[in-house]
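In structure tokens, the next block holds one chain alone, the form predicted on its own.
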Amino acid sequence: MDTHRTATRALATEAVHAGRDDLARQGLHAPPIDLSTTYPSYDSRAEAARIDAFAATGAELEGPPVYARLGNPTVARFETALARLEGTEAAVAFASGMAALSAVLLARASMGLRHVVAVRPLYGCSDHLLTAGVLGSEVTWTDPAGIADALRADTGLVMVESPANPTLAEVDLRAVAHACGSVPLLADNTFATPVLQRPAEQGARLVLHSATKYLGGHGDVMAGVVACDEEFAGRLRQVRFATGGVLHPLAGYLLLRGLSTLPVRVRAASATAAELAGRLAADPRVAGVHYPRIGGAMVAFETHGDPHAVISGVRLITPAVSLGSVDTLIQHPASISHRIVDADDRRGAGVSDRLLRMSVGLEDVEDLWADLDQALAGAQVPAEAASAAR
């Protein structure tokens, strides 16, 4: 991957131009979409040598493509761009965020390193994947201060998410990376995006994104990506080739297009989210508000009234899972995104039954507040009912 321009270009510039540096020389303005699944080749001896090289290191194939499971030019543009934004040597894209995390676990397990140290909360399905051990992994849950003591000889990975889903809890990535020693730190950067933080600069060796969220940004593409060094990228490409969790070229095109507006979208939505977080914190109907120190477009809050009534009461805001779209979404984590996590573990990680998670979009702040205000009003327990319940 060509990441050498990262030091000389601002992030907003990279977001627009990374992955597109060759277009003008080809007489193109918009990136092409290559939908081929296979490619012609009349030199089978040369192809054999290239496939042998891929099998040995997982390095990107030199020369023309061979087969879509080995790589796709459109997807490669997105990978190049994301690596430049995260400041890493490479990035490897997958069909979903969970496919990306699964590939990381499989790559480490193939080296005999099946043990994972993880800090809660994580996205519910990430938590489940580790806890259930369906890929043969074994997990030790700890807090950031306990990471060093939790490491074992077979520990292949330390995983954190900051800000975390759904409580928006933050960890000191630099301190955690130091505690990991030689064990790679995987930081899920889905909520922050490289606009707000670049974990690789703080010592994380692997940066995970559910690209379905902010990187795509419009709720119409599902994808995952891992930004890392070239050596580990090679292992991930080998896992992707073997398991088939490839990203469709159209999704790669949409993601590359999404990156071009990522800084503008994240900063605009973050400004609105910060304003809404302040209003919610001052509202007596709200028991508590969680908003990250680094900012962002996610807000979590706990209600005094019925959180389910808030969900059913919104009219402009969409009650739906996922996040990072141009429109505002709200959901009840204990019922949906984190339902798969054991209830005691869920509550122990701060995911209370009254917690709501809101992904703030690009609507006007006053319209969003008006919708929240009326939804919160409808969720209040009448005074006489509250007295009768005592």
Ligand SMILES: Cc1ncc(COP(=O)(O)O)c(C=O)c1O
Given for the second form:
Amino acid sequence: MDTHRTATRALATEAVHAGRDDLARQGLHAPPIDLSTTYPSYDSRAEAARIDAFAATGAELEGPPVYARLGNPTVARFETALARLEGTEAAVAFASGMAALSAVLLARASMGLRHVVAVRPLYGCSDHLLTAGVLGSEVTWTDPAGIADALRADTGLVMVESPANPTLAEVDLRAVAHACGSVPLLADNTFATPVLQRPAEQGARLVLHSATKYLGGHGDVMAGVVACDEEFAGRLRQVRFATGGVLHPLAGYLLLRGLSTLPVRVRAASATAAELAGRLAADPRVAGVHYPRIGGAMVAFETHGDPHAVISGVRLITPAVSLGSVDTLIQHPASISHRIVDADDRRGAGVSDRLLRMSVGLEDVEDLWADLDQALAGAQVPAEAASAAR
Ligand SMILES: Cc1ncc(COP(=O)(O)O)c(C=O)c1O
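Having seen the form predicted on its own, please provide the structure of the form predicted together with this ligand.
Whole complex next, starting from this chain.
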């Protein structure tokens, strides 16, 4: 699984070394956290030249930042590491996944490219951001086969998630990238992580993460990041500078630490998720199971019984939105993560009112199954329970 190799090193090696290569020479082991908001300089002419250079290309400043909204050394370590894991030239971190997506939309809109082509389902708030046109964009929803026909002269972006939130539907990224022609493809890789899939290798120009999820990995950091080529990264840094959605340095530190265990966490949780998906599929109380071909730690399923009763019945599993933490979470997308999407659009995208989405963590599989088993038992309406028992 982690046989992915960067130019010289395997993914598992990059996960613990990328963004830290200079530390030993500095006599350090853990990366320093730089909390400065401003950086002293006695040479204003030099600062003017550095600001001019940033305004021209958005390239990272040589030397210390001028001001923290222009960049931060601790955050830059995380960006370097994530770019190495995704196999891109650069990465730009933001205060949340939604801030990252907003920056991409603003970068394109500022070039007059306000039209977005997107494939449902997407995470509920991504869907909402596009559908409501919060940032002045206009969206055309289509299926992967319809992408080429949906492109217009002012199309600035094609957006997909694979596996998608919450149905775990997959798209053929290589085929979609081909259909995009010269329009940048943004692939949200939050669910797969670079451990299971590297969209840039398949032609995606932009790889987005809600780093709040697997990259952080412990449910205690909110962040977003876009991995991409240096040219696009420059525009994203300029948008970040102008709009202010920066990542806090402490979050950057925690994300870098999270990356170091990413391959181990994803591999272990995926094995448990695959086992649970198999048991759920064989269970008569379960109407359907969604588990991606590429694997992963997310499982979605529909119950015959009341999905709300499953949520209220779990005892070990945490009934909470979000995903990618070391502990297992379960939620009802129609009530929470995708509530903001119009009900007909949501159902049309395959998000039924009975669907439950589970993010499998690192607990023992038998303990998780015991909890699911008792929650499913408590959710059976009497008639269904009787027919299931037959
Ligand atoms: C697939 C996906 N993309 C983007 C986001 C938005 O990320 P954030 O909550 O960090 O803003 C989420 C959040 O759940 C998500 O699941």
